[in-house]
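The chain below stands alone and is given as structure tokens, in the form predicted on its own.
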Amino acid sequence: MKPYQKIPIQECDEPLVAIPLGKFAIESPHPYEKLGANYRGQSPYSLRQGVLEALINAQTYLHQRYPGWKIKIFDAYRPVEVQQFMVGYTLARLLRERGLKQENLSSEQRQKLLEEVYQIWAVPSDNPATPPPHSTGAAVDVTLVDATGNTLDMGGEIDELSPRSHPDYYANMTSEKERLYCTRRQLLYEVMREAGFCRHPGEWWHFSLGDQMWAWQHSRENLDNFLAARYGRVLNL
């Protein structure tokens, strides 16, 4: 268990709804679509109600620094079938780059290979108490793209499993291009922050508002004032 998954749920029932797409970039089509994920009818581009109006606010203070740009939605609802999907992908993954096969795996490697891999996928629980925080409808991964509709390179890809994608990974270098890298994650973090938004302290890409991550790292800045998640996963669509 993660720290942020012991913060308690107390679910508001805001609705699931789409992310209208004009007002963003997007990947089309979807990327876990394209690798053979399941949604079951349900669009990935969708959001809790305050959520979506967060991201919202977050484009449009992107708008007031760099006109013309505009934040680019990777992934945002993300069903737990799709998540179960995705962590093992991203094992086979694994498995396929360092020349292992799965039955011949003992119990151990596979548990240090599962553990490389929940550095960036949350566990796909079916604990109402532990949801992966795409599943509540709460988190949204994202990146930026400027007015001549190019994506920015932000020095590291969305899930890439390497050091690269913390957040703070350019944050002491010095050579042109890695400060670049620096400046354009710090701009993402800021304008998302300043919408209410909350980053994932390992990925530079993923950002939540009111699950429970959100709420921790909330409550861990604000000793004084602890907060409880109001979006658990998803159900009834």
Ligand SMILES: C[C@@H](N)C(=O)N[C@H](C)C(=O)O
Second form
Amino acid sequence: MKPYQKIPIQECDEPLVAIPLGKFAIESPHPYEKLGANYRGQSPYSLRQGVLEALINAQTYLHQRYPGWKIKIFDAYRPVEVQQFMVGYTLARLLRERGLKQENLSSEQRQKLLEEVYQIWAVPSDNPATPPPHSTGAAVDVTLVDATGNTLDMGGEIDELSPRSHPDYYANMTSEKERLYCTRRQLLYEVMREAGFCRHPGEWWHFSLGDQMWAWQHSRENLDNFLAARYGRVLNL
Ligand SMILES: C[C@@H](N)C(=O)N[C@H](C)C(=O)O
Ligand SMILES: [Zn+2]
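With the form predicted on its own already on screen, would you show the form predicted together with the ligand?
Every chain and every other molecule in the complex is listed next, the one we just looked at coming first.
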């Protein structure tokens, strides 16, 4: 269990709403639908109302600093079944890359590989007390697009299983390119933080507001002010 999963949830019952796609840049077709993930008619481009409002604010802050630039949404709401699908997909990809076969793995080997997968993916828990962050509709994976519509190179791909995914990976590097990646990651962090989001400690692209990870980070930074999460798993109809 990750420490943030111990944070209590006081569900506020705010609705999951559609993201107005015209306002943002989006990854299209949706990256996980393209891989075969089944959303059962729900849209991955949905967020809790208050989280969407904050994302719109983040884009306003970005415009104030870089007119014409946009936040590009890679992923938002993710049902637990899709979380499970992506964990399975990532494990299968690791096996393929390493020339391994699932049926030949010892349980220890399988566990080690799964631990690697869980470095960047949350466990697809069905327990309402420990929902995967995106299943709450309060987490979003984003990057930046410039005024000409180009997706900026952030020095690593979203969902990359590598040390480059760490937000500070380029912090002490000195080449012009490395400094640029660092500046771009910092810009994304600053506009999202100004809007109230927290960033995943190990992923430059993952932000959330009001979920357990957010409440955990918030409580760590403000020791006198313990917060519960206000968004739990979105209940499917
Ligand atoms: C891997 C990435 N897309 C992501 O969303 N990671 C977080 C931790 C998650 O699975 O909730
Ligand atoms: Zn994410």
